[in-house]
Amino acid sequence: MIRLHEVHKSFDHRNVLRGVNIAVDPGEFVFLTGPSGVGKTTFLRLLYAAERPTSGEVWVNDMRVDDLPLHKLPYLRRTMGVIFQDFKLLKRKSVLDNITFVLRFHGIPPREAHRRAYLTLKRLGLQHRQSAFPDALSGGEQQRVAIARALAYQPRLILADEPTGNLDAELAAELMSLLCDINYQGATVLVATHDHALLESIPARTLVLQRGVIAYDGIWPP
């Protein structure tokens, strides 16, 4: 499902990523973790194509993706659901629009749009709320919503950048039992996160970039 081979990333002469070799199944749930700054959001922007590498090849579901033209992006991104850190929500939209936009988007008629976006919105505790704007919501109910859109259309690859950082413990441990189940029904799941309880609340392969490499790959704690 994803595949990293020889991946080095700088940023104004600053090695972010150097000679990164790593491959992810597809159905594998995987922890990406180390301090802030230290290029985990960086390696998620790469797997779909926000960034490309200063060398090396990404591979993503069979697509080469540091290789990718413009015009195929949308063939890559309609394969991944991603939640991002700063939500990313489109502020004119209602909280349901918000969803039926991404799903539409990806070719799904009107009312069965409609049907998911609720539905999802639904299991995260949101349905109150469809009508709702982003900026009329606390931030764990915005984390939520973008969570909602990321998983609506049901993608073969979840990337998820901080999810938990906005929802408290226990949404936060309905948030990683929702990310399990999705993982358990076939998808591939990859976690960005620095917070060591929630590496520890699930014994997933574990995935630790210290200064530009992988320096750890297992079950954590190691």
Given for the second form:
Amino acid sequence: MIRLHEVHKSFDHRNVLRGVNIAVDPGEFVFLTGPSGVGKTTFLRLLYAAERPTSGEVWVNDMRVDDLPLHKLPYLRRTMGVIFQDFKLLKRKSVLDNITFVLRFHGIPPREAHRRAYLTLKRLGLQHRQSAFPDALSGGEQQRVAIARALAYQPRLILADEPTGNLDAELAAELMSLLCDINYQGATVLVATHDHALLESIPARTLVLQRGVIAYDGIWPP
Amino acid sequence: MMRQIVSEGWGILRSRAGVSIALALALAVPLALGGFAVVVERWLAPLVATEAHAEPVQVLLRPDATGQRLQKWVDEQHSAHPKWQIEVVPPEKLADRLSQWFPYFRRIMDRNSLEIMPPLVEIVAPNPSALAGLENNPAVLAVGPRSNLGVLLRSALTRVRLVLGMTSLLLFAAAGLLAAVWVHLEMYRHADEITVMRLVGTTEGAVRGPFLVVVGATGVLAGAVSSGLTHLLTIWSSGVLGILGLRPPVVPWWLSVVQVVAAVALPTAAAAITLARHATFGIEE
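Counterpart to the form predicted on its own, namely the form predicted in complex with the partner chain:
Shown next: the complete complex, the earlier chain at its head.
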């Protein structure tokens, strides 16, 4: 599902990743952790090809991402759902439209897109906010809309960048439960977080990124 | 997918209705001018075709150039200029011809014998200005006007076409540039949407599609407005020409089609180039 081989990434001579080697199998639930600024977001961006590695190979869903032609990027990105740290919601669209918008561009007919969007919102307890615009939502609600958008088209791979950063403990637990459900249904889930409480809540494989390398790979706590 | 592209395009169009209408007008004015130039040209064309026939230049000879002398002079000119068609004006038509130059000649000729009048020949030459050389001929008293109304009209028409065409072209190019700049600005305005569209796997066509829909719809509006303006200009000029007793100009049926096609094609091409240059898939989002 995901394979990184000797991946290096540097910005202005600052080495963020220095020879990362990992493999994630289909259906795995994996945490990626490490201190703030260690390169967790960069790691995820390499997976959805928002960044190219300085060197090394990145494979996602049987596609080599590091030298993927630009015109093939959409087809890679359609195989994954990304929950962004900064949500990336469309301010001019309602909550429901933020989700149907993506579904429609995935070729799903309007009625079915609306049905799926509504069901996903309901699953996240946001159905009563479907007509609201993002600016009228709290940080937690915005984060749940971003999660709903990533889940709505049922991707095989979910990449989540600090998905519980704006949620209280109860909502964070609900979200993790949701991600576990999705993982149980067969999707691969990779969650980047620095929240140790979150890591301890679910016994899953954890990758610890430190000084640009994977310093630990196993169940957390060690 | 197509419905979604159209729907997104419609959303942009609705949110920027004022700018879209201004852009449509900016496109419509040069197209209407160009269309009216076509109408004027088609109206003038038969007139120019009629008048474009080479007109004879009248050459008045000395009164003693009659009989054999006249024939000899004609033969000399024929051999020197084989392409000239030289015709001696018969005495009975002399009064008509000469009175064109001097109206009082008719009265003189009515009272006197035609024999007192100098002979007149009419020469049709491929290049009438070449007849100026005859002014130095000892047998020639005068050479008539060598300019041709058809030539003048054609020259005037060429200038009118050039001015209207260049003006339309410049305005049209400016409107195309305006469309490209507008698309560029809209892309910045919708940068967040474009970023999200790309991150969730939207294809390049779907990213660019809504902008092309907006520009295409604006082009259709511009085409319709330009066609309407051309018709209005034609109706107005028909009124003016009607007062002068001239036949009215007509807008050809295909002109509206050409105007709409041009109004859609130019901004769409400008938008497509702008999108290709500035909305390519960046790796850095």
